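In the block that follows, a single chain appears as structure tokens, in the form predicted on its own.
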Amino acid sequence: MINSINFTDKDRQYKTVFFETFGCQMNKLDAELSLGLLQEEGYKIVDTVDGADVILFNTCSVRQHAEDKVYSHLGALKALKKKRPEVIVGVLGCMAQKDGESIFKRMPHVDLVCGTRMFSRLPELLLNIKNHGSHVIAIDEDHIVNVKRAVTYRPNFYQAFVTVIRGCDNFCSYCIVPYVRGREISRTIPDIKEEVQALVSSGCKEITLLGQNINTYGKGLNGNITLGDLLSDLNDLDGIERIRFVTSHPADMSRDLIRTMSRLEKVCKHLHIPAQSGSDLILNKMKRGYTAGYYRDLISYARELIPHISVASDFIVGFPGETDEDFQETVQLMEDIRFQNCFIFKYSPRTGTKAAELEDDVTDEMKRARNMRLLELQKGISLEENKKLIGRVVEVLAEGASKSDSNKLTGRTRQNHIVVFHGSREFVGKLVNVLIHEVTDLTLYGTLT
């Protein structure tokens, strides 16, 4: 383990850092209080490797091509380091808590591996590499992440994510996260809330809240605290205007929290829920805790309360043992649900998880062939359901200039579709009634009411 250091003025001297990350969303967000602590210290970020003196990755390992592209940037820096040795070439997060020591043997110009639980020691751990010499290695999977927010770094000024709860303990037979994020460990509602005003103080106006299974959020605090009583507290703040959170697991979705869901003004409505397979046969292989039936119940059980809920999925195709009576299960599980939209992957091995001890009997031809049938099915879904939405008014927060039109303001409403619009800048940060009059699959269009 490192012994802490205290930072000198010498030490705090100009530096430059590239920062890449991979993956979900809490990885983004571990990326954000990374760049915020090592901005305290004098780094500038910059966005090429070429004038970086600190090189670092915030690595993925749900799948293995979140890897490889991760190996390969790296290979791509050999040539760099041998021109520069001095540059300090870092890999950060879920594959460094998983390869560890091995990323030295496969990558030796790599100078430090750094786990998911370690990254509030960044500062120092890349000071002891320039005093002391590379291959520094920390991934302590006890240590508890606890990092003072720069709250007025973050890419949007207008929205935030903030950790709630760390770790999962489901063990789902096809995931890595719990071996490499470690078991659950919650945050208490003050230390939230402290967080939360702060970012609103600052202008924050929507919040994201995170966690790898935050429907068990309150697991390790004292009493019976639940998500349903942390967004109640943060519904009674004064300033934020909208509250998600995400990712729901369907065995830990309580009906208690869609009824809490449906009396929070504040509280978006919509539900980020991974279904992963609609075969009852393969969910039980993948140790999800819960049958199609079930989930089929419970997103009725929503939309009765919240007619206007949005819903959004995960499925794997190829796992195991799929038959195509079990994917023709899921294509029907889509059709039936009709979500806003997928996220649709192939299956990949990942070492160490159950599953990786089954044969993998389904060929890449037809995992690729499964995967284009849903990704098509789900492109057909999310433009008929976006097609009843022209002529409606929706309200959009206004987060900026749209990536493919910057003479016009992009945003999301409450239900999370992505709204086009045409708009001056003094509406960026405001909530607006966008009149909608076009739409895509992915996207809709409208003008200001």
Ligand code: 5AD
Contents of the next structure:
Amino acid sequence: MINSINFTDKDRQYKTVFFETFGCQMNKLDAELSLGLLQEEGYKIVDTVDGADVILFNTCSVRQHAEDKVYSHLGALKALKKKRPEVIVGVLGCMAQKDGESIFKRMPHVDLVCGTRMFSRLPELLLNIKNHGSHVIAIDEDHIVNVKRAVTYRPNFYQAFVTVIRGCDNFCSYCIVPYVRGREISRTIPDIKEEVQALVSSGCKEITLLGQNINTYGKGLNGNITLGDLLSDLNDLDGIERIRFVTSHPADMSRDLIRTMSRLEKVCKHLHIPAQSGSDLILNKMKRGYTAGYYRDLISYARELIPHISVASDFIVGFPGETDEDFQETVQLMEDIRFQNCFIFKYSPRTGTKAAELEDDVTDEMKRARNMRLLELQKGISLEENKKLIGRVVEVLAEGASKSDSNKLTGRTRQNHIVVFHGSREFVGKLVNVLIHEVTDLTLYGTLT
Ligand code: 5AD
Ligand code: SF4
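Form predicted on its own done, so how does the form predicted together with the named molecule look?
Zooming out: every chain and molecule, the one shown earlier first.
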């Protein structure tokens, strides 16, 4: 265990850090918070490993593929570390939490393993390596993450992510998250409000609240606090224009929350609410706690109350025992609900989870075919739904230059459509109205009105 260290001026010497992040939005935000802390300690962020004194990977464990990528990046650093042994190589986040000490065995040139709840202590961990040598490990699960956010370090000034609940208590049978991110811990409303207020004062217009399972926000806090309470309080803050929240779990999404969403004007009418499968048999084996019928009713209720709400989902194909009939039920659900967009994943067994005890009996070829089928289906639905917006005016928060054409701007609607439109830099950070005249399955194109 590392004790608190008082930094001296000598410790605050100019250093460079290269930081790469894999995985979900929560990881990206943790990276942002870590870099904010390191910058405060005098680190300069560089974008190649060549000139870096410290190389950090913030990792993901949700599928095998994500881990393989990190191990391959780490392997590639062996030669660099031989040439410059003083360079510090660190593994942070989910894979660090999951694999712990074994990372040093597999990759002896790694100096630091820092788990999902310890990154706020990065500066002292790095100092410890500098002073006492390699192989420092910090994976204490009970540690409560408490980062004084440096609001000046943000990739985009007009938008920010704010973690409101960490961890997950759901234990869906395929998922490693509860094992690597620990039990649910909610931040208090005053704590969150203080952070949001600081962000808004520094120019932020749109806040996205993050949680692995955001609908259980408030569990364990005094006074029966719910996500609806938090949304209502944030809705009252001056200066904030849009509030989003992800990710919702169908079993924990209350109708009360849908009613609250419908009455709060700043809360964007968009839900990312993964269904995962359309087969009750598979949903049961996944331990999701709902049926496809329940899911359909929930979305119908949301659409009744908020007709223009957009709904996005995740699906896993090739879960153990998934038959053609089960898969067909997923296809049917997708056809019936008509999601705005979906992320489709091939099932990847994760050691330690309940599903990993089942035989991974759907062949990779079949998983790939089912994946393709759903992607194609969703592409068609997204295109048809987007076409309905041609000739309509949508409100967009202009985020910056479009990647494909620097003369155009890009941004999102409240329903989370990506919009590309003609416009100059003066509009960046502003809410603008755009007339849509062309669409693809992923993007709307238009002109300012
Ligand atoms: N295999 C494949 N996909 C997975 N997901 C989570 N665990 C696994 C796994 N073992 C997917 C789920 C989740 C998304 C973030 O990742 O669809 O919603
Ligand atoms: Fe994983 Fe399920 Fe928790 Fe989501 S709700 S993080 S899928 S265990």
